[in-house]
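Only one chain comes next, encoded as C-alpha cells, the form predicted on its own.
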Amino acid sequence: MSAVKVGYPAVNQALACRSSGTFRLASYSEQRMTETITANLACLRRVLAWNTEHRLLFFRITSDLVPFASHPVSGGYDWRGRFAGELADIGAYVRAHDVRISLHPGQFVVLNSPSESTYASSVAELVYHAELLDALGLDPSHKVQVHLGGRHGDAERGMQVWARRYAALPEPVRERLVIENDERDASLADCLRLHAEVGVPVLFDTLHHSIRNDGETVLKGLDRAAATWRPVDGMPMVDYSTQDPARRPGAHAVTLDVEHFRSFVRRLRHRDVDVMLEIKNKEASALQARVVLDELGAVQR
C-alpha cells in the first residue's frame, strides 16, 4: 500500500486561536508586530501539537504568520533575529515529529505580471516565504507553491516570462518553489513544459485537473507530475479536493467525500505522496481522511 501523509491548510477550527493574526497597515508599529508575531507563533505551536497528536503530519502554514513581512513598512523590523529562538524551537518540533510543511502565497504573487511593481512585490513575497522556512531550519523538501498567475493576453509569452523570471530568482527561493496546475492559466501540460525548461517541480491538483486536462486520468496526471520531483524535493505533493456542487467549477467542497477519497487512495496503490486536503472544514475532514488511510493500511511515514 502507499505511504501517505495527509494534512490541511492554515487554520485549525477546533482550536481557539489563529496563527494568521494581523492588523491594519495604518496601525503599524514595532510593538504591534512583536505582539502579533508572538501570538501567531504560539498558536502555530499549538496547531502542530494538535496535528501530531492526531497523526496529521502535513501542514500548510499561513503566509500571514509574519504580517507585512514583504512590505516596505516592515523593512527595518528584524523578525528573524527577534524570533530566532521561537522559530528554531518550532522547526525542531517539526523535524522531530517528521512533519511536512508547505506555504502557498496569495494570488497577488504573479511572477509573469506585466506590471514591474507587481513583479517586484511578488519576488519580495517569495523571498519572505523562503526565509521563513530557512528560519525554521527546514530542508528544501518543505515547499512554497505558486500558480502561473496569468496569461496576460499572450499565453506563450506569459510562459516564457515566467520561466525567465523563475531562473532569475535567488537560489533559496528556487530550491523551494513548486508550480501547481489550475483550471484557468496553467494546465498540467503547461506546468510540465515549465519543468522541462527550468526544472521547477509540479504540484498536482486533482480538482483542477478534473476540470482542465488533455485527456489524462487523474492517476496518469499524478504520475507525470510526480516524475518532476527529485529526491531532494521530498515526496511529491498533491492537492486533493472535490467540487462544491453549489458553486462555480473549481470551488472546493465543504466536507470530505469519504467514498471519493477512499477510491482515490485505493487507486494510488504503491504511489507514495503527501496529500493536502483543500476542503473547507479543514481538520475535520483531515481526521476523516486519516480514518480512511488506516482502514486501507496506508503507511504513515
Contents of the next structure:
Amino acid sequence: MSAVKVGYPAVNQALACRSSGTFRLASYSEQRMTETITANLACLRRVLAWNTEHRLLFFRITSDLVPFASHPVSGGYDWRGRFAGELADIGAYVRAHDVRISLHPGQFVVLNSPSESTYASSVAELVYHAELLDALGLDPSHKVQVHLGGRHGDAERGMQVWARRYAALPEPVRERLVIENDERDASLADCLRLHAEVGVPVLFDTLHHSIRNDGETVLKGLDRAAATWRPVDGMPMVDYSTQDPARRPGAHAVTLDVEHFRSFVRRLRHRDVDVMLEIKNKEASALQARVVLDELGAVQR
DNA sequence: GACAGTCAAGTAGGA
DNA sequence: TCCTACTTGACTGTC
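Give me the form predicted in complex with the DNA now, not the form predicted on its own.
Every component of the complex follows; first up is the chain already shown.
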C-alpha cells in the first residue's frame, strides 16, 4: 500500500481562531501589524498542534499569515526580524513532527501578465511566500503552488512568457515554486510542457484534471505529474477534490465523498503522494480521510 | 451585537 | 457591461 500524508488548507473550523487575520489597508499601523501577526502565529501553532494530534501531517498555511507582506505599505516593517524566534519555533515543530507544508498564493499572482506592475507585484508576492518558508527554516520540499495565471489572448505566448519569467525568478522562489493544472488556463499537458522547458514540478489536481484532460485517466495524469518531482522536491503533492453537484464545474465539494476517496486511495496502490483535500469542510473531511487511510492500511510516512 | 457594504491585487467566462 | 469565482470570508462603519 502507498505511503500518504493527508491535509487540508488554511483554516481549521473546529478551533476558535484564524491564522489569516487581517485589516483594512487604511487601518495600517506598525502596532496593528504586530498585533495581527502575533495573533496569527499563535493560531497557527494551535492548528499545527491539533493537526499532529489528529495525525494530519500535511497543511497549507494561509497566505495572509503576514498581512500586506508584499505591499509597499509594509515596506519598512521587518516581520522576519521581529518574529524570527516565533517563526523558527514553529518551523522546528513542523520539522520535529515531519509535517509537510504548502502555500497557495492568490489569484493576483500572474507571472505572465502583460502588465509590468502586475508582474512586479506577482514576483514580490512570490518572494514573500518563499521568505516565509525560509523564515520557518523549511527545506525546498515545502512548496508554493500557483496556476498559470492567464492566457491574455494568446495561450501559446502566455506560456512562453511564463517560462521565461519563471527562469528569471530569484533562486529561493524558483526552488519552491510548482505549477498546478486547472481547467481554464493550463491543462496538465500545458503544465508538463512547462516542466519540459524549465523544469518546474507539476502539482496534480484531480478535480481540474477530471474536467479538462486529453483523455488520460486521473491515475495516468497523476503519474505523469509525479514524474516531474525530483528527490529534492519531496513527495509529489496532489490536490484532491470532487465536484460540488450543485455548483459550476470545478467547484469543490462541501463534504468528502468517502467512497470516491476510498476508491482513489485503493487505486494509488504503491504510489507515495501527499494529498491536500480541497474540500469545503476542511479538517472534518481530513479526519474522515484518515479513517479511510487507516482502513486501507496506507502508511503514514 | 447584527447587518451590509466593502476590501490590495487579475483574469476569464457567463449572465 | 456587469457579476462571479478563485486558495479564503473578514473587516468596519452604522444602526
